[in-house]
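Take a look at this single chain in structure tokens; it is the form predicted on its own.
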Amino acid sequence: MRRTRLTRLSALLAVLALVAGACGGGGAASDTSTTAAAEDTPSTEAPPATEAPPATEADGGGDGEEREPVTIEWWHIQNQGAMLELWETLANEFTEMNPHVTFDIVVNENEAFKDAIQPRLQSNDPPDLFQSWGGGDLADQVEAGLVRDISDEVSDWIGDLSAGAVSLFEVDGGLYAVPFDLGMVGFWYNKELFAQAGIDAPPTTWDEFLDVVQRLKDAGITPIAVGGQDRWPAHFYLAYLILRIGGQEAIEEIAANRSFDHPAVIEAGNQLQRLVELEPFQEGFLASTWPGPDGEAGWIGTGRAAISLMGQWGPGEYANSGGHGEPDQLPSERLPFEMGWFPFPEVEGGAGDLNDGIGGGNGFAVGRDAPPEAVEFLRYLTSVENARRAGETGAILPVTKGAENSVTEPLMVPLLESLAQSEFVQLYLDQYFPAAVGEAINDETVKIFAGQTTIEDAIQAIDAAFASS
């Protein structure tokens, strides 16, 4: 049976620190072969690379011997802005240092990636490097023999990364992916719209949150944007309510029993129903994606809705989808309004703590037939100098030790403060559980949002997925 994990913050927060100030970001793309399902973005001048990766076996230890050409197929989801530019820049730099290496880069938006990767995995032909969130999906890939245990290959440098972040990509003692980002989901909100509704401070309890929603509606403001079509943004609400009501213990019991038939889940569904009955979401939310001008991010980025429950990547996408600024600017510099952040509120009588979170990391899994150069590239990508370049974009929270103070985006300060006070962070439920269960969680949550099911029926559907996984 695959192993699932809960991640305690004592390990997970080893790399996060608070800083403030100004920074630059981004990087220029050159001639690396790239297939992108994204808009073209302006280039910015990249800072020079300051660290070359050690010579790989294929390089012959730097003896000048000509090597066989190697192509690394790399799939990622940083499809807009400074991170799109930086990832391509790092690939170009690696190629310059390793002339026998070329890259075939495929870039997709989150949901498009999930759809596109399935035929490759089903045909036992995974890319050399591809986006991973760990959890149940990675465990399934391990069980199917699609990814490679890279524990030995990275043993002399993986200690440079947060142990907590690395643990998200371990399965039964083996390491199958390398993390580059770690964070937590919370509420991003438009301070100007809150002020228009006479709301002076963000809510700290669920009842206060429901009151804020009603006050926004009464002021003629759309309270919440959610990407119902993509489904996973909606699941954050149910996941957080389970965590706030039942705490860590409830999640552990659900996982151990392989059943969502738990008092915390039932009460979470009842509390979610209270929110749904307020009709707080944007028009057409069930057909709305996460990114894009008409998606959740676009509704927030253009000031048409006040609140979005999203991870640390939210502000950058709000700016992108809202059409604001240049990709080398911080999100706070690009957005035309002041944005704030607050943790998911407490539920009165619940066992969960206000600062405990739903979150996780981004990483790259290594396909089973990937060349050794692919792993060496991950070493280069997560080196402290390059992790700092990524942190300076304001789009990610790097996990490399020594890169902490590169995160100077003011919007991240309250998120990092909450992380620093957390004792427990739960991996996103649609990633934590087996893939079929994660799909059922997402599907059933959206049905609750649409008024098409009850929490009792949703539990039955999710447990059916458990039984078949």
Partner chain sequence: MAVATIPVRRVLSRTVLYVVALAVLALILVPLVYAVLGGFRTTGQIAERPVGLPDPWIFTNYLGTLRSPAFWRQVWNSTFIALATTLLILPLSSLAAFALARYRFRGREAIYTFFTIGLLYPVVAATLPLWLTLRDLDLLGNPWGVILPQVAFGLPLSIVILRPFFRNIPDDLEDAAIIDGCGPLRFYWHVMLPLSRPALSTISVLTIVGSWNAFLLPLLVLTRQDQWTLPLGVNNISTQYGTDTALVLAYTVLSIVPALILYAIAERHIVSGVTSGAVKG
Contents of the next structure:
Amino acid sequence: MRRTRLTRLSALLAVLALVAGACGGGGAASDTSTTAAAEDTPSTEAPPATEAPPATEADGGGDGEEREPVTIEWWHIQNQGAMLELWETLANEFTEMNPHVTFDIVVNENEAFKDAIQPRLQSNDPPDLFQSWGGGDLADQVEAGLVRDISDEVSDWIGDLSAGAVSLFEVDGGLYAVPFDLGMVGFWYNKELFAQAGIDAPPTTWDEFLDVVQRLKDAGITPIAVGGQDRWPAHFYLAYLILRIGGQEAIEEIAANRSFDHPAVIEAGNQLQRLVELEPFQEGFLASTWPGPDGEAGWIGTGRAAISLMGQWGPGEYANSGGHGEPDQLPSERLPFEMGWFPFPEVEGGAGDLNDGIGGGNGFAVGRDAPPEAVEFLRYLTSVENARRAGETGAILPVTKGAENSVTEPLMVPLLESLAQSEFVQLYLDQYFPAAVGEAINDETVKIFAGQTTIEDAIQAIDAAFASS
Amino acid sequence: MQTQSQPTRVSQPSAPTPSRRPLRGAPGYASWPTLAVLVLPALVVYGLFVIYPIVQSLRFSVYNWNGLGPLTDWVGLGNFVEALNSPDFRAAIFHCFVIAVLSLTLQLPFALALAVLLNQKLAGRGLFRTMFFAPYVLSEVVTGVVWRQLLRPDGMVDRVIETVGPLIPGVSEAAVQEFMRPWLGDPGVALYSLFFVLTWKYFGLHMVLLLAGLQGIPSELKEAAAIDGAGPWQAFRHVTLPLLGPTIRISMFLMIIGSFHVFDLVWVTTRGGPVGATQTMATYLIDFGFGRNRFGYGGAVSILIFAISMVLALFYQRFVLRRDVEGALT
Amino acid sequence: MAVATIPVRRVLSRTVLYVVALAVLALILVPLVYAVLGGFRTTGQIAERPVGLPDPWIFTNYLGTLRSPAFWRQVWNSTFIALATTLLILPLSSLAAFALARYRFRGREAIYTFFTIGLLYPVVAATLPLWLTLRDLDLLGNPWGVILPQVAFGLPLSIVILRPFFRNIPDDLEDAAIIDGCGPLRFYWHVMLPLSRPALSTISVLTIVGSWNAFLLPLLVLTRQDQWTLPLGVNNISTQYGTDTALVLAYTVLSIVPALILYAIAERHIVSGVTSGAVKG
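Next up, the form predicted together with its partner chain in place of the form predicted on its own?
Next comes the full complex, and the chain you just saw is listed first.
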């Protein structure tokens, strides 16, 4: 693999100044229609800042000339709940406005998606639109010529989206995907279980956090659920500890040196070791996936464990995997107990700031041979009205300007506040680095969780992956 | 234990006739064009999809290659060295050996015992045979999905153990609780749990093989042994077992080869986890080669798996099966 | 009638035999019954009481699956791939085995040995290079990308089963055919094939079952969801709807019905297939 890794990485060192004017819109948007007919009557609250809604434009195109029938093959991973329905509704609406467009929607669960997209991309036959997290994977796809630079196609409207979110999907100055969601990883916790253990306030330092874990354990409560089989949920712990201990500089140095042999990583490993020694995880956590009844989300959703380190998609999945409520309700309404959120605590003496985060977004990459309609559809999907509809589900945090306050889910408020104060959000490390390195990070972190390796050996294994990619 | 491959015929058809070409018009003569029509289609398909790929992989295994684009990043034997030094790949090889050894020491005697049992004049033995063999017909995917449900924490297996355990004399409730664990989630036991499921699926195959072998043993021999005063055990030990030798050795062969091929079941139950505790050579290949876009490395791993399996199979053929057959497979 | 008094020991050992056989039978049946009944329950019921009867009986899981177009498409895909594989394997293997069995020519044993290597060949090791070959041939995302390799990997066993079968057909028949002016191909078609029907049935059944259950190759080759076979569907539904255990079980159970029916009809062929290969004589 002859790669220009360094230049690519530097392009990816997307320091996300996410000054999104978010912050809990309260009930302001709660009455916005969520019905399928919404696009006909522009939402009363849609900010006027944007240009003519894309729907109109697409309509206009349809009126003028007969267009060749096209099918858009669209792979996404919103496989449950309200988002699954919303994506389907949007596709139907788009077809209604553009009768020559039909959709072939392929829905997969997160892990199943990764399995399925791999041979598909390797066979040089990318779908028209597919889930992307940016980072090393997207860079690989760019290098393989599987995705299309859409900078010119979207130049009219990409400015309507948060620049920080868009930058996640830029590679060497080109844009290859359009984001629809951006958020940050943090601790979701069960307030009732905290109360049972006599814990009044969430911890703000790592030592306090370890103390909380111990007190939960003493109270007979499983402190932490983690999806050890999927591995990436575990990697959040290591990533955050590195960030809190070494700050932004540490991550930049790791990327520049292409080596995890860094004091901050070693210290992070030692701190992680302290957590692991408390044996805080659910029974069988190494075989737990993220979703599912026996998964991390299931343990949280059924109130069997207290804490989960997860991104903005957490609450929706806790409700799904816990088997609560109807998909059209907000996660907090569905969950039978009260939950809260707190940022990953500071490590004493660490260089990182409490509001800096590990996070990332979801976007749709555009396949090399996708019809122009696919990009038009992305415009429709990320238009303010539709971004608001997505935000109202409480399952994602939309990135379209003017849609931020559509997030009425109260659980998201502290997360959004923290995000607004962030000066640096680092993309999940397993996505940030090339695939082989990301997988090695995940593998090695879980081995640390299982007490099967030391941080020194882990660093060696990760660096071997660096060397081979 | 084996995956999709079918039992091997090891016996050579009766005395091989010399390949000297007979005269035109005589039996055994066919013109070259006719022969080509007969043999070439199979040879082409076989060569293209079975032989060519592995030869091809010799070429790209010496490159660092993400599967797309040209082969430029020559690494020599680097991929082979990396694989052989990788603790994960070594563990995968080891796990395959564990499954092979357990198959030989537990599954084989179990299958043999049941074969002997069903060789008795037992009412309904046809039905028993049909049922015992049935799991062999199910796919490993189905087997894995169902057993994953059964083995999950607080699943059916746990409930059964909790209920039945304390009923065993001398086993306390506490001891049962001590014994309970996440069967697929504990790195210490997951491999054994999978072995159990593999046994569930494949013992029927070996039982049927051994049963056929048993039925091929003339009953006069056993009667003669009985007349000589041998007890049932002695008759089994000194008459049946030796005569069953060839079948047992073939069963063993299938188990060893099969152990090296396990993929589907592991992939749908544990995906090689927890923390690599059930990684097999095949899951390692898919995970680390295919899944990480490392096709050059994957090619090297393929060749290593190929070499390990071939050496083992040929070794076994030469030193164990040789007694049974002349000029067996290769 | 002949047995007037059965010795007590014999009755005892009989009982022990039955107990053992029934215990093993239970071990086989319980997972299957659990899956079948699980499909009639709700996920909540299963979670609350893993052991137990449906209460009440729920039919939506099975009916929903039976009404799902995706399920039937997978049934069709699996059927098509299994039948196509079989219909190709039969002529290819029987023609080759015929030549290798009945005719003497230079290189015959070498070719036979070349085929038998495939029996030892670890299919999994071939997967990754095979996949690249299929990509070069533009067979990815195409059912033929599964069918042709399955044929190729099925040839060795089929040839090895057929060759002795063809050999054992008496030479007199061939003499007679030659005298009647029958060429090799007509001899093959009119004499050999009809006589080897049992062996051909065995090969067919083994091929169909193998193809029906195949997972790894379809997983990597069938990259479009509308091409998926049942094992891929089962695997996907078990991750996709991991939370809905009952639905997963219903789908799984329905996916094995065809295989079980085939087994019920053709048990003899399957069993003779696996044994004929392995047992001498």
